[in-house]
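The form predicted alone is given below as one chain in structure tokens.
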Amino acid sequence: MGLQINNDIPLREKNIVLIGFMGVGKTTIGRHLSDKLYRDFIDIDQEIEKLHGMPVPKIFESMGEQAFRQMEKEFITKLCRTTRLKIISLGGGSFLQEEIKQVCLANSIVFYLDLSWDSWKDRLQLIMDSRPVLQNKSLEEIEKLFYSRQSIYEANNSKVSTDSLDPEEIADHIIDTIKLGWELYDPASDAF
């Protein structure tokens, strides 16, 4: 069975998801699309978080990855199916689940926030504590994780490759290529 893009949302008002690597800058970007774009932003981690009054790491360490995943997996498909006009952060595995990523990509914009490994290196120590997932590896098998999951993220509607932007020039760009999709395939309205 093929993907099943819902056509009854607009596209102007689905839900623009970021996706990509740990520590990519998914939440800081996000938050400057939410301010541009007068969107609500989901960070899907931080809301797990206050729903079970933990942190990630905490939620790993007492309840288990699998139920993470789980927990992870209801809350997406859900958001993805009941809201619109929203910018979505996922979690960097969350794209591992396919019934997430199909969710995702029939529902909403995907954008895949690509950092190089030299990059994205660079930000390994300010970003581990608050990983469960990097916690007791070594660079070798972090660079491993990191380049296994590029395919997963190959999924997308859009890539942008961040490394020589900030995060406000992120943003502008993928507001430039929603406004030029808007345009190409939703001509009708100039409004966000």
Ligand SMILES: Nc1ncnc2c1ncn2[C@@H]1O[C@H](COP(=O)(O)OP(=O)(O)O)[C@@H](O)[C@H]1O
Given for the second form:
Amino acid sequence: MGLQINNDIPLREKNIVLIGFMGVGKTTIGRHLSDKLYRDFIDIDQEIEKLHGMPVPKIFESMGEQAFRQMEKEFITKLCRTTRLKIISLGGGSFLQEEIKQVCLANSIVFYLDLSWDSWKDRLQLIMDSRPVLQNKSLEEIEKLFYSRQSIYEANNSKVSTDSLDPEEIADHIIDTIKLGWELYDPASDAF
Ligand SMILES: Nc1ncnc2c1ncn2[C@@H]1O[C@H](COP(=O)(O)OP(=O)(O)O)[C@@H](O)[C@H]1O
Ligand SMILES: O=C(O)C1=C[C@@H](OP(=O)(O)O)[C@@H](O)[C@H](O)C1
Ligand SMILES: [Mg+2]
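For comparison with the form predicted alone, kindly provide the form predicted together with this ligand.
Everything in the complex follows now, all chains and molecules, and the chain you saw is the first one.
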């Protein structure tokens, strides 16, 4: 069965969902988008952390990755079905779950932050300690994981190549793209 787009939500009110590999900047750029578009920002990892009162690595350690994936699924599914006008940054592994992918594509505008491996590996030290999936892996193993996940992010509405752009430039690019879409496909709406 093909994807069923939810046409009950006006395009301008759809949540904007950011996807991409760990460390590409989903959380950082989501915050910029939220400031620039005057919309609430929801970072799924941070919501799960608040709910359980511990950081993601601790959740992985004490409850296991399976439990974390289940929380991700429940959280994202509910948000996508019940909210509008939000900026939502997912965790890099969430699109591995088919149900999450489907619910995001059906109800929101999905933006892929695409960063090359060469640029990404310069960022590894910044994120290494806070990403349990990267623990105890060699650079070669991480590279394999990086490439093995690229295809899952190809399910998107739009993507931006983020190499050599700073977060503000990336956010501006996303806003330009989204506004063009609004003007083309939802010109009559008075919403934002
Ligand atoms: N465009 C960018 N250029 C340089 N560094 C960036 C950029 N975007 C994010 N970063 C840095 O990369 C790290 C990971 O960013 P983060 O937003 O947490 O990524 P994600 O949520 O995709 O894992 C942070 O230290 C952040 O400051
Ligand atoms: O890719 C992954 O499997 C994960 C990515 C992380 O989020 P970021 O993509 O924001 O780093 C976080 O959800 C968790 O550590 C697992
Ligand atoms: Mg993040």
